[in-house]
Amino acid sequence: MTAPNTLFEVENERELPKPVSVPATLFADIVFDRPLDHAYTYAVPESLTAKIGVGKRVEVPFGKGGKGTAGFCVRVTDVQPTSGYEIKTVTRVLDDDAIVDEHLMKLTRWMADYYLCGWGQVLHAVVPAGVRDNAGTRVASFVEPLPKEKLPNPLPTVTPQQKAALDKLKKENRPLEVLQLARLAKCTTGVVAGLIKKGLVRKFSERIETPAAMPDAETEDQSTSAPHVEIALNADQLRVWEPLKNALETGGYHPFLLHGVTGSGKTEVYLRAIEEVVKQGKEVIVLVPEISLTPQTISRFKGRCGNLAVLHSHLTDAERGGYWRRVATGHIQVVVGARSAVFAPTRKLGLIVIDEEHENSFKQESTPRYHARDVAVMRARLEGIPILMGSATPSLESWANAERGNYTVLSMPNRVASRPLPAVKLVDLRHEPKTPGKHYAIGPTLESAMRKTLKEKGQIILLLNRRGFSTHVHCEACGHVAQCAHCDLAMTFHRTKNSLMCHYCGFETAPFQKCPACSQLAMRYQGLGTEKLQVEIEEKFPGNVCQRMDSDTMSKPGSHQRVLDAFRDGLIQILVGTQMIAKGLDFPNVTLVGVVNADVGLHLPDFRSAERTFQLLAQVAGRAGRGEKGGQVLVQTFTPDHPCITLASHHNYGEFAKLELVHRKQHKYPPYERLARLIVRSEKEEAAATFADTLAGTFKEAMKRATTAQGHTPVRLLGPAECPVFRLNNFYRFHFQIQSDSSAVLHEVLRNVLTLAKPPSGVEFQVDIDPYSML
C-alpha cells in the first residue's frame, strides 16, 4: 500500500511501510468509506486481472492486521509504485461489473475535493445500500443445450424423462432455471443433472432480479398509460419554452431558472422537455423535494414520460438496488426522486430537472454533506447537457447566479387562465381582540374568515411549522423547562403519543406529574403547535373534518397520498400541517389560506431566515385561489412590517431579493463569499473546548499561508464559539464560521487545517462547506 495522506484523521489501523517486491502486472488505486483524501495501490494477482475495473468494488487487506474490507477501484495501471511501501494484494472482485460509471466517477471526485471529505465515503454514499449488498437478487442456476458441434460423438443413451426434458428445453430456445425446466417437464432435478453430466447441456450461474427487487406499482410504461390529452400551452409557457427547446435539440450545457409564479404551470414546462429528451432515446433525472414527492406531480409525470421509477425514502434496500440495476441497463427512462436522485445511474443522460430549487431537504447533512441542486449542476456541466432548475421562490444563490449571466431565467409572471394571485391580508395579532380565558391560537379575523369559507363549501389550508401539541413545559412554583436529557434544548408534548419528545435527537419521555426540580403540582404546558392547532379547530368547527399533515402523522407509507386524495375529493374540509403542505398542491377549491403564525424560524440565529420565512410564505400564499372561485390568504403576525412579510404578501419576489441581497453582501454572506462551517464536538465539555482553542491557532497558521501577494488574509473566521444549540445528543459542540471571496482560498485554508490538526481521542470535527443549518 502507498502511505495514505490523511484528510480528517490519522488512519491508525495502517501497519508500518515494509518495502518489498510484487511479482504483479497490474495495480488498482483503490478507496474506502473513510475520511481520507488518498487512494491506496494494490498489486491485481493474474486470476483477477480479468475481473478487475474502475467502478467495481473489491475486498483487500487494510489496515492494522490486515482485516478484509470492501472498497472502490478508482484505477488501473500498469505502472508499479515506487514509493517504497508495501504493496498488498487484492483479495476478490465483489461485482461482476461496474456499479459506478465512469460520469459519476467525475462527480464524485469532484465532490471529494469540494465538499471535503474522503472519495471512498461519497462513493459509499452514493451508491445505494442495496445495490452494495445486491439485495433484490439471488444467484440462480440455469441450463441451455449444447450446439451440435460440442456435443459428445457418440451421442450418449438418455431415458425417456432426459429426452423429454431435452425436447422441452430445445423447444425454449433460451435458458431455463434447472428448478423451472424440471416443473416444465414435470421431472426431478435429478433428470436435468443427468442431462448435464452427459455433456447434452450446459449449466451456468447468474444473478437475477427477484420479484421485491420490482416494485411495478411504482413504474408505469407509457404503452399501458390512459392517453395523453395535449394541452395547449399559454404565452408564456410558449415563450420559455422556445429556448429551452432549443437547448434540448442542439444539446450542451446550458442552465436555465425557471422562475414562474405559484400555478403559473411550470409543470407543464417540465413534462413537455422529458416528452422531448424521451423522444431522442435519452434519460431525464427530475429531482423534486422529499414532501411525498409531491404525489399530484408524479400522478402527471406517469403515462406520459416513458418508464418512470419514483424513488422515495419508504423504498426497500431491494427496491432501491433493483431501480439502480434497472436504470444502469436502460430499461427506465425518467428518475423522479429526492436528492439522491442526481446519481441515478442513466446510461445517455439528456436533461437534469430540479423541482423547487430553493428547497432547503436538497441539502443533505450527513458526509458528504452536498446540495443535490449544486451537485446536479456540476453533473449536467461535466455531461454537457441542459439542467432546469424551477421556483417560485428562488434561492438567493440561484438568482445571484442569474444576475451574473450563470444561468438563463425563463420567467412565467402570470398564473395559468390568467388567474389573480390571491389577496393577501396580514393580521397583527398585537391588535387583535383578546378572547377572555382560555388562549386560542386562531384569532377572531382568521376564524370568521373560515366560518365564512366552510359557509361557501370552500376548503381550507393552515399552516403552523410546528409539530406537538405543546412546546414549551415549565414550572410555574420555580421556574424548571422541561429539556431534553441529550440536547440543550425544550422537549414538546405530543398529546396523541402521551409523551414528551425531543425533535432534534428522537428522546422520549413520560409527562411530568409534578415539577422534577422541586416536585411542585406546577407544571405548565405551553406554546402551539400542529397537534393542538387540530384539537382547537375540532372544538370550534364541529360538523368539519380537519386532518392533520406533519412528521407525526405522514410516517407511514402512501399516508399522504390518502390524505391528499381525501381532501381532492371533498372529504376534508380543513387541512392542518407543517412545511410539507405548503408546496406543490393544487386544489381549485381552497379559497382560504391561513398562517397561524408567520413568524415561526424569522428570528433563528441564522442569517436566512428572512429568505426561508418569505419562501414558506410565498408558497403557502399560493395554494390559494388556483379554482375559478379565486381565493384569500390571511397572515397572523407579530411582526407585520418586517420586509419579508410585507413583501410575501405582495407576492414581490424581485423586491425581497434585491433587498436582501444588499443585506447579504453588506455582511459578506453568501451568495457574494464562500462560507464554510466547522464544528468541534466531543462527550466531554473540557475536551472539546481545548480542542476547539487548539484549532484557532491551526487557522491562523494556515491563514498566513494564503496571505496574498497583497499582504492581507482574504480569509474571515469567526470562532470558536458555543453553537447556538450547545449541547446536541450528547455531544458539547463548538464552532467556527470561514468567509472568503475565493472559494480557492477557503478550500485552501481548509485542506491546510484539516492536514495539520490531529484531534484528540474523543474529538470530532466536521467541515460543512456552503452549510444550511447554522444552529
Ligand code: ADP
Contents of the next structure:
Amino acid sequence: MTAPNTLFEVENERELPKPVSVPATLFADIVFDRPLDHAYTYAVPESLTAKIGVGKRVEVPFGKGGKGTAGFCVRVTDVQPTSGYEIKTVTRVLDDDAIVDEHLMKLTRWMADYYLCGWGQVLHAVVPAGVRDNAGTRVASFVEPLPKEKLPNPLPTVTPQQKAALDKLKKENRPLEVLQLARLAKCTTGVVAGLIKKGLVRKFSERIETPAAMPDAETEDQSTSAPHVEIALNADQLRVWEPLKNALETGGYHPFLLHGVTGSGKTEVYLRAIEEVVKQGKEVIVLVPEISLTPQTISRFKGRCGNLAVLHSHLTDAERGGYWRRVATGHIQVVVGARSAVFAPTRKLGLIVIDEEHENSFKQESTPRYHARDVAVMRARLEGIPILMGSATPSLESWANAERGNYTVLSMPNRVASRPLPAVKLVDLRHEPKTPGKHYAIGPTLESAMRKTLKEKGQIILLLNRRGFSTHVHCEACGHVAQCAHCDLAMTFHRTKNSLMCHYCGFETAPFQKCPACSQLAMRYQGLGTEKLQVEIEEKFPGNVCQRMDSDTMSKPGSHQRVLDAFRDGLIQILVGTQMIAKGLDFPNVTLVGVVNADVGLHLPDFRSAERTFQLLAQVAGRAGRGEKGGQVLVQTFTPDHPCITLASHHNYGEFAKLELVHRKQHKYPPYERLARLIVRSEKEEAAATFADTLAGTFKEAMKRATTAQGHTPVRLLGPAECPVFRLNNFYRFHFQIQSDSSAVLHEVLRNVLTLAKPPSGVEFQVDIDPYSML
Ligand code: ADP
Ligand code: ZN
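Having seen the form predicted alone, the form predicted in complex with the named molecule:
Full assembly next; the chain just shown is listed first.
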C-alpha cells in the first residue's frame, strides 16, 4: 500500500488476477481504517461461517505481504464475486457480537459519502478504542455444575476437598469463576481443575468487565438519587411542549429548533421531553458542548432520566468501552456527551437533544471531519425519531433550515419568572479617557461599575477571549515580530510559564529581550491576554479574589468545577476568562458582566466572524441578572456601530439573523451555497505550490465530468491561494474553496477530483465539507 496521503486509493493497487484459492460458500466485504472508497471481498472459511456477521471486526490479510489487518465486515453474501481477482480468506472473526448495529452502519456509510472519506475510517473513529481492544474486560474461566444426565457413569470418586468444592458450587446454583469457587471452598484451583478433569463440572470462558470499565459514580439509578421537585411549566414552555409532546407520541422524524433566550427554561423543556421518552421505554442522546459536562448541568439530568451515562473527555478507554457496552445492552436510558456521543449504540433511540446547537465545537477538525449536529439530524432521519436542537443564538444554518420549513421553530422569547434580560451598555473605547503612561484594559466606565458592584456585594464576570499575558511580542528597533518556528503565527508570552507559546502547534521557547533579527535590546511585550488582565484587576481591586478561567488554568480534570463551586460559594468576587466563562453558567449573584474587548475575533478572515461575535456577546450577556437582583452588561468596543455588536446589545437575534443572511446570500456563502475546502500541504513549499497548480487543472476536468451539474449554476472554484495561515506546523498550505448551490454537484466534482488527483509523495490533501475553520 502507498502511504494514505490520497483520499481514495483506486483499484490499481491490487495484485494480478489469480484463481480463487479457497472453496467457500460465503463472502464478506471488509473495510479498513484507510482512505479507501470501496470494500474488499474475502472468502469466509467453513469454520467461520457461523461467526461472521455485519458489524463485527475481522482479521484478514491485507496489502503488500498480506499482513494481518483488522477491518469491519460491512456485508455478507453467498454470491461469489466475478472480478477474477485472487480472493483471500478471513483469518479470524474478532467479535462475538456485532459492535456496530444496522442503524450505525447506515449512518457511518452516509458519513463516508458525505464527508468523502473511507467507510472504514468512519467506523474506526466511531467505535471507541476501548471497545475495539476490549479495554476494561477480561476473559474469565467459569465452572458450573452439570445436570444429572450429563454426569459420567459410573460416578468417579472424589477427594473430600473436591466434594466440598462441588457442594459449594451446587449450593450457589450459578456459574462461578474458578478462582471465586476456590476462594469460597477454601481450596486451591487445582482442586477445581480435578473436578473439571473428572467431568463433574463444566468449564467455560466468557468475557467480563473489570471494575476499570465501571465509572459507577456517573451511572446513577433513579431510586438512589434525591427526589426532585416537580417544576410546573410556564406559559411559554407549555406552548412549545405541545407540538413536541405530539411528535414524541406519534414518533417519526421531526426536527425542532428551540429558540429561547438565555434563562428562558430550555433545559427544563429538554428534561420534560427526556422523561417522556424514557417513560416510553426508549433511549435519548443529549449532545452538549464539552464545557457543559460539569456536575452543575449533569445534576439536573440525574434523577429525572433513568440510568445516565456521562461521556466526558476525561474517561479512560476502559470506562468509555464500559459505557458503550452498557448502552448497547440496554442498561442506559440517557447518554449525555460532547460530539462523539452522537454515535452511542442505543437500541431503541427515541429522541436526540442538542443543547447550544450553534457551538462550533460540534465540528470535528480531523478525519472524519463531521459536524455532530448534522450527523445527529441524519441519524434522527434514518431512525425516524424527533430531534430537538436548542439555542439562544441558533446557527444561521439551522435558522435558514427553519425558514425553509425544514425545521419547526419553537420560540421562548422571555426569561422565566418574567425576569428581564440585562441592560447592555456599549462603551466606546475610542472616547474613553486614558490614564497617562498606562495601558489599562479596563477603562474608567467599566472600572467604576466594577467598584459599585463589589461595594454592593455582587459578583463580576469579565470576558476576554484571548489567553496569555502579552499577545504581541516585537522589536521596536527593526519591527521583527516573535513568530513560531513552525507556523506563520505570532507567539504569545505566558508569564506564569515564563515562555513564548504558539497557540496553534504548542511550540514553546524562552522569552528574550535581544531581538534575534537586529540584536538590539528592544523587544517589547504588548497586547492583552487574560493573564495580564488578571494582574491589572488584582492591582486595581486589592482585597478581592480574582480567578482566571482559561485553558491554561483549567487543564486538570475537575478544576473547572472547583472554581465554579468557589464562585457560587462567594469565595471569588471576579471571574475572568475566555469564552469558557460565557457558556451556560447560572449564578444569581452575578450582577455585572464586562466584555473587555468585543472586537477580538471580529476581523478574522472568516465569513462567520460576525456570527461568532454576536453569539459570544449574547451568551456572555446571558450570564448577568439571572437572580432577583437583576444585572447589567458593559461591552467595551472600538466598533460600537458594527451591527453584530449593536444588535447583541439589544438582544435582537432575529434582526441580526435577517441582516447577516442577506449578507451571506449576496456573497453566496453558507447557508445559501454549499461550501467545501480543499487544502494541499507539504513541508516543501515548492512541492505544495506545484501540486496546487496541477489540481486547478484537475478541477476543470472533474467539473467537465460531473453529470449532475445540468440545470445548476456551475461549481465555483476559488484558488489555489495561500491559506490565511500559510505555514502551520511546518506544512506550507494552499487551499481551494469550492461552492455550489447543489450538494450533489459539489460532491460529484470533489469525488472526481479525488479519483483523478495523484499527489506526489510528500504532498497531501484534505477535504473539508461544510468547513468551520477557514485558516
Ligand atoms: P436555559 O436553559 O434556557 O438557559 P434553564 O432551563 O436553565 O434555562 O432555566 C433557568 C432557570 O429557571 C433554572 O434555574 C430553572 O430551574 C428555572 N426554571 C425553568 N423553568 C421554570 C419554571 N417553569 N418555573 C420556575 N423555574 C423555572
Ligand atoms: Zn506553531
